[in-house]
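Shown here is one chain on its own, the form predicted on its own, set out as structure tokens.
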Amino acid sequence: MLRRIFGRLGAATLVVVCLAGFPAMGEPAATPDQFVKTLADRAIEVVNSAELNYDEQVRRLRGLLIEGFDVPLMARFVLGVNWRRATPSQRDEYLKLFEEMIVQTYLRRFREYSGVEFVVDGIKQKVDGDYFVTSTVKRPGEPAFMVDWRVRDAAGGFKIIDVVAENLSMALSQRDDFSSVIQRYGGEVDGLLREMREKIEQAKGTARS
């Protein structure tokens, strides 16, 4: 089941990778579309260079998640009602595994794609206080696809809380998959944690090879 979780992000994962590996942003962006565009402009150089080793890729990806994404919020949403059922120790481990899972998934996509062109089209709408920034991703020899970034104006600046590629929400997709894994283990969160640990180790081995 977690093989699907690592693999089905597809286009959404690729787009998030387009934001990987850039330095700190400096002055906060004035608008959510500027926030996304600034990240993308700095990241494209890194994506196309392919000069970073594994450890540096991981370091910069982790910095990206902390700086640009509200990872704790995303992690709690993805776990859904099972967050309330989890023990404090299970929650702590889950948050660490969730972050690592995203890093390893994006790193794998990072190595698979190059030559990506990323264009921010503007702000499509505002829902429940969040902005949806629209963008187009173009890969050589393949059709372009649309991606929406759900951006929240949080304390301290903008944060991405979801990525929607071709109408597929990364957060909702992961939430459905995680729920299925937990149900398969009779409602036990430990079953999900065990599978996450295994898949992360497999992903690390693949990334280093």
The other form holds:
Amino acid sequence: MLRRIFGRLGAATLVVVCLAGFPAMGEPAATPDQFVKTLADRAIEVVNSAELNYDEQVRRLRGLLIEGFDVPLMARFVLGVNWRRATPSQRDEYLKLFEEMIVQTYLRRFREYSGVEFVVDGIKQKVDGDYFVTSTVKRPGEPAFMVDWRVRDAAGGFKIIDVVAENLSMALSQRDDFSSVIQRYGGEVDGLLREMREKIEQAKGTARS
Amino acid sequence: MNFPTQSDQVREGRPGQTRLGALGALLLAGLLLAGGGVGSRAAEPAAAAPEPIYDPLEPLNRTIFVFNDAVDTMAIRPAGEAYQVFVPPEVRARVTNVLRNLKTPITFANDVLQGDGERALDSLARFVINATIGILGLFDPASRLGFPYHDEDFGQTLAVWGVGDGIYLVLPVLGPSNPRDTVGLVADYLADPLRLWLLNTEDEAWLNVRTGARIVDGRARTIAAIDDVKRTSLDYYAAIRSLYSQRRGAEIRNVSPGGDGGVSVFFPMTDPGSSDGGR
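If the structure you just shared is the form predicted on its own, then what does the corresponding form predicted in complex with the partner chain look like?
Once more the chain from above appears, this time first in line as the rest of the complex follows.
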């Protein structure tokens, strides 16, 4: 019962934020939950926009991602021990490919979730300086699910460093995924880079349809 | 552990600064806390580092995984999708509730075996309330009365008793598991009071109905999530293996409500707390 009331309150807040427009856009968010809310609202606005074509959506979403996520940190975490073994040029390419993959993944997710209600429920925990902002994604006719955003208060403002959906960490599963690929290529980072390139091309092929 | 630049930071010894080098451990601590656990748990730092998943049978597991994926693609996912498309959400929510209520005696038994009095009480109250006021489990008034849904199985009980994960196993059709959870699966199956009752009354056909319903219900609720994993992962097998182990860990630590454990054929990745459609 309480949860429902809070859920509604959350929704109301979300609407208020939308109505207020984005004057706060340039300013750094005061609290991590506010930061997540604003970022998600802006992303949803981009993917729901009828005027923007696909390329423009990708461009804007990439901008939001780079602004809101610490992509290089996530990338290095995901590569794990192999980061140290990669050459500088492999690292450069890996960072580019990682960013591209993340953009594609989130673009697709946000597009699929257009029409859903996204409610930021608040800060759940603060662990070693990182905030866990918890949110609920409500889909019409389907059970809601929980997404936690691990937010770090860095020098340049808040940055998301992991997304934890229903207790499953994206960074962790991606790290296991990537390390398995490298292992299959006998420890060659180039094998991973090749598979990443293929995945990106493949996703580009289906994204526009 | 894997952040050279950041372990440098740690060496500089900034107090209170997140030790990025142990991000893995923190992620897991985060998982612990994310489920609404108590703050005191933050005090278990590096000890909670995720164990690498031990998978010595990987070649065999991969073969079975490919087989399972084929079965899923050809039969189980389409069944789940059809169910999702043709059966209204309101009805599907009732089915989920009934299945969960039928599972409650097993959950209750495992709560007791784990010595968790509070959750045992939750289970007992849920069973009684939902079977009566909830009309044979169709509805879930218990959740609103303060007895939230959770799932326990004998694999989790064994884990609480100290039995480790052992090796990773992919069971034919049943999907990701390990020796401990496989034993748990069999034990829960054999001890299921509903099964024993139906066997006695020679109404075994209903068991098949229930199994079928569980498979379709579980799969329908995970279509989007699993499609997403399949699409975004480079190595689908490794991604599922990671997610399975994370999910199982969360269930054992009771930060995830859990659900339908090893019974679902594929991988019930998201099983939100209450599926009472009108929430």
